[in-house]
Amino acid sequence: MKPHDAQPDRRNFLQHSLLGTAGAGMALASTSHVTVAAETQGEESPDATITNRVDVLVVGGGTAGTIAAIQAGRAGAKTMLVERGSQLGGTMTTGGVAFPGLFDAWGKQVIAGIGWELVRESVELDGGQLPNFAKVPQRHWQNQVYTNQFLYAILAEEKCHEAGVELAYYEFPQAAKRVADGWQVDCVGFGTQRRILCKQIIDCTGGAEVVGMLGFDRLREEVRQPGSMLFKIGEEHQPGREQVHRLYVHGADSSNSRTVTQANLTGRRSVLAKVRAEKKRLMHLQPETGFRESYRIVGETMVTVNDYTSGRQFDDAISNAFYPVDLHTKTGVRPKPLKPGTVPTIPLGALIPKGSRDLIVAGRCLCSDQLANSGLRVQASCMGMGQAAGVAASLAAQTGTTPMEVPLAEIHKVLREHGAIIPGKA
């Protein structure tokens, strides 16, 4: 046989081998088929800008924003959620911190509502196990809820769809300004220019990015808590059953795409170094650093560490919170548990940028000092804030007022109707 004759024979051999394998029911991988639904969002103008007119715009689809959007939709507001990434859940899904807490304190549940509904259904669908909240654990993390991050993200999308929430991934506001009947927010994504006209904005970006864009004051520490890059080497990751390995990324900054890029590059380089040093297989790696801290708003009310550790019952409390004071530093973390019976509360005023109208935040960017924020930033508390912000914004849109002027009794009434626990009533 001449050398050049060998190539056709090899191709035939491979083709016959693959066909034979598939024909024998031994395909290398199975494939299902689905079809993308036609796009229905917005009105397109001659310059290709898409325009949406909604009651409530939620910016940021993380732990707080997802719940805020579902709640606003369920309360009857036409709602749109813009998320710069590819999925909902934020730190829980993209960051991989898929063990939310804490929903309970001192033997009883203190945070429930839509966030708990989503976490509970994720665990049940995954065949997982929920903690026994009647039992007070020796360590706070023992009552965190192991959640399958992949199921959580999909279920969150389903609940948004059922609530009528329009989702826009890969987009972020580029400009925002006041217009006659609310806000005009111009967003950009690859291949997309979108103009959103809305009555109310809920900023759930983690760093109050829209609040800053609108010129309201924000706070930030000179030295911030580190971010975490989550991964697993050596053994297969079991989603919803365990925590994975993590390393601190000191100096991590979620303020913009450049600083997030640097945090991710730094985290991934460190994981690669561990793989080489330990000579084990890399089995799991989250796509993005989980960030603990960024900008916080200057709000109508500041939650101080004394408010937090004393369990101050604010007159305008809209959610409970519960977690140790949990400041991560270069020397690690030493959580400071709250005294027995203490359950902090979150006031509506801490979600309102000072002097603003038709604007509210939820999540870790609430107005608080750094130590109070180290306990308030966790996922169950962010879910409670998100639900309250969704109620306040939707009621404000319906009645033509601003979240701070919506009667507290009306906010509490709607929260109760949607399963939330009102502070002091657990």
Ligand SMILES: Cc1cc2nc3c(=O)[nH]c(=O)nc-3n(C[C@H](O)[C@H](O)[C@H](O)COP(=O)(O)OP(=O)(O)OC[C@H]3O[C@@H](n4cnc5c(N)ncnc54)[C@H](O)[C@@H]3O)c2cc1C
Second form
Amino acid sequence: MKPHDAQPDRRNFLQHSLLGTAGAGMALASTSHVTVAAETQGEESPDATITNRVDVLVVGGGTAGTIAAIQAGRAGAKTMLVERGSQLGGTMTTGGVAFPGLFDAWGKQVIAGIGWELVRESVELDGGQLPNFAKVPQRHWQNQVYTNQFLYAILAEEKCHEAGVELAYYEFPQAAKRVADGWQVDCVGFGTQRRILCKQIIDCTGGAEVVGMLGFDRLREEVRQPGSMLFKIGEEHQPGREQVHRLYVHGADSSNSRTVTQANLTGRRSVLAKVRAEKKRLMHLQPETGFRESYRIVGETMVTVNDYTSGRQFDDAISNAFYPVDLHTKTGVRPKPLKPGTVPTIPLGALIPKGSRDLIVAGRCLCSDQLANSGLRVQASCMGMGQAAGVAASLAAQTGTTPMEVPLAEIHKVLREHGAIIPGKA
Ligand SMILES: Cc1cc2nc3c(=O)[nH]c(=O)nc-3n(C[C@H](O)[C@H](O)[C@H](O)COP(=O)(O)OP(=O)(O)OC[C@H]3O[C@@H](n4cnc5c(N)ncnc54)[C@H](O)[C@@H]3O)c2cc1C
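Go ahead and give the structure of the form predicted together with the named molecule, now that the form predicted alone is out.
Time for the whole complex; same chain goes first.
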């Protein structure tokens, strides 16, 4: 095991802060509305870093993180959400995969709660159509929900606001270390140095970025599934009514800014080639490549493809999951449907980095083998995990324990109160 207390580069952090102070002074002299620090709930320290003291820090406001933060806020935890992009929703909104699934299996709803609330309200506000979950579709994707990505992102912000979640866009952790009563996480953004003191961290970065930064083990396949760039040519895109077109970006790697830049360049170049070849107008283009796969944690429990396809009911299950095994390769994808009646579950142990305390993940980086992950990574399951992680972290912060040690019955009770479906009781 690698060291858990990754030391922040304090000198570097202070240097940046001091430069930030000088810059802010100049900006204040020339403009009247540079009040970034004053508009947050944080405290400004003498070296002009903003300090936030919270119960729960969620890193990554994508499919899982948005739900985790809303849940933690609704459960009464002082919650902060740091997102390196410009909006909530992650792969759903910035990636453009606004086709969440699957909330149902074999004629009944198996995942509900805050994710479903957000998806349902987005569709209703958009005048769209919800699938009839009582009907078992011929093809699994027929019960996925056409969702307006733009509305979803705005509604998600409203729900965070109502739950008291403080949002910090364009920021990401630069260093993190253990302190007496939790964690100190130093984040950077342009014009911002933020120190967050928190009791619990929920890592929803898709690739377990914080888990890696803290020195816990992660897994990554040598050959990963391709990413995709989403776009529409020829006809106007109708958000919430259809899916946009997808082009594979082979070798896409979400590990760092250099590889993400490369994936975006490749994806956009392919779109340009298609526009030229087909001589059609480009009507829609997502700002970023969608990534199917990167790092996953080494957790207390690993979900194997056998667990997944046999519908194993884990003793510490916190959410159902449902989707075919869906591995994309260089030659495309052939989903392998689950046998009738099979509803896999997700154990709490798959969200806990092995040997950690006060740290939990949610989303596609859960501990699972590649094939199990190809089914578990879909949006309804990520939302189910996000909600469970939000409950576990907020209860742990409240009671001074760690997510793995919160009694499961307590987690289930709060999840039920917040509309989630508990495995085995669907
Ligand atoms: C092309 C494609 C098609 C898919 N098709 C479907 C489908 O049809 N239906 C379906 O349900 N699922 C589908 N999926 C799967 C699903 O969309 C994703 O697996 C799921 O959304 C992942 O959710 P997540 O919360 O784990 O990660 P994400 O939604 O990717 O969220 C991660 C968030 O963390 C942020 N972040 C990352 N690192 C940091 C950092 N260091 N600091 C701060 N913020 C950070 C990112 O900006 C992002 O907002 C598809 C995926 C892809 C890529």
